[in-house]
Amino acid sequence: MSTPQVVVHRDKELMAKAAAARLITKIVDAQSARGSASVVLTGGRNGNGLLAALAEAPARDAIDWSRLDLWWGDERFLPDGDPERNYTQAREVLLDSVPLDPDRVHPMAPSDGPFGHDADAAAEAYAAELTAVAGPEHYQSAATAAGGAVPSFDVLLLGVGPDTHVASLFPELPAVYEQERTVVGVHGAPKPPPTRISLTLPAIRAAREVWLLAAGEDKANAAAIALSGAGEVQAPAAGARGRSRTLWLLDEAAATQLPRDLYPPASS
């Protein structure tokens, strides 16, 4: 696993625009090298802020949207079209305005979908969908055959919660301990809604690059804890790392509790 790198921007708006530019470059490079690219999206204010900045970026047209696979790191298990679903929000800020191939957009099932209110069955189906597209060249996670393989995502985006949660992996809840399955149903989440679906840490660590987004003073303590060597059970963000790169993208407010030597002056 890679050592985390930290980049600090002046404010959340600049962070979103810079992250969007960085993501465009990464997608274009991956498509040039391998013919297609795969990105795992995240929700929340920072994830949606990045997507909104991407929608407004003139360089977005450099992406061949028809050769981009989109996945989600987690989802609120709510009815289709619910405004709180990550998929709904992503469609509103970006996806409906770009020429994606519908077959390459992979939302997690809603609570009124084919699995009804069974979040665990929906999670198993998403894991099977990931395994189905994971070729022999893709990273095999630490998961057993029951968990399957996942694609080697080019970039996996994660928002960081004030409690250090990433995706829907909350400190000390069962999902953060999972080492066999790649996708799990989450029950009793400490923030609404209580039922969710989430990639596990083994699936997250299959990505080539993991980018963690945090902006605002309420994220400062979480960033400091996760980057201080905390354990992943107590601080799930500490266990979110990419195989070749782990990038923390922060604004100055979220970096206030970090040692100044952790990031270069030029990054702000």
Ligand SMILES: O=C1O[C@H](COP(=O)(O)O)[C@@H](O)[C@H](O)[C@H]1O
Second form
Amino acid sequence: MSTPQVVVHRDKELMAKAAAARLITKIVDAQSARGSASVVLTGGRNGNGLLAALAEAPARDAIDWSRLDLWWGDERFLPDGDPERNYTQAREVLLDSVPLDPDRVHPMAPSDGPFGHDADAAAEAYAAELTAVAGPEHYQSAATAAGGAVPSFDVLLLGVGPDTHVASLFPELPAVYEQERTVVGVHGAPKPPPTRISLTLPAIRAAREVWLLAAGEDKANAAAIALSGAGEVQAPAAGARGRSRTLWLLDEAAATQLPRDLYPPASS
Ligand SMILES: O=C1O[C@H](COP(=O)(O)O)[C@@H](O)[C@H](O)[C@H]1O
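Next up, the form predicted together with this ligand. The previous block was the form predicted on its own.
Whole complex next, starting from this chain.
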């Protein structure tokens, strides 16, 4: 697993634009090396900020949208079309305006979908969908071998909550302890809505690259804790690592409490 690298941008707008530029390059490179690319999206302010910046970037046309697989790291278990669903928000800011192949867009089920209000069944179905796409050439760690394979995602995006949660893995809730299943139902989340679906840490760690996004003063403590050796049960963001790269993309406000040895000069 990779050691976290930190990049600090002047403010959240610049952070979103720079992250979008990075993502475009990463997707184009993956498509030319392997024919297609796979990205795991995140919800939240910073995740949506990145997607909005991507929608506005002229270089977005360099992406072959028909050869891009999109997955979600977590979902708020709400009815289809609910404005609080991460999928609804991603559609609004970007997905509805680019020529994606609908068969390659993999939202998690809504609470009025085929599994009704059973978030655990919806999570199990998402795990099966991941396994179905993950061929033998895809990555399978010892942990995911027990719970089902997951594709070797090129980039997995994560917003970081002020309490250090990533995806819907909240400190000390059962989901953050999960070592076998790749997707779980989350119940009693401290941030609304209480019922969610989330990739687990073993599934997150199957990604080639994990990028954590945190902007704003309210994220400063979370970034400092997660980057200072905290355990993943108390600080789930600390356990989110990519196989080749773990990148923390911060703005200056979110970087104010980082230990000095982690705070590089502002990149732009
Ligand atoms: O509820 C969620 O929160 C986190 C963080 O969101 P933010 O608005 O504090 O940046 C997000 O990453 C996650 O996908 C979402 O479901």
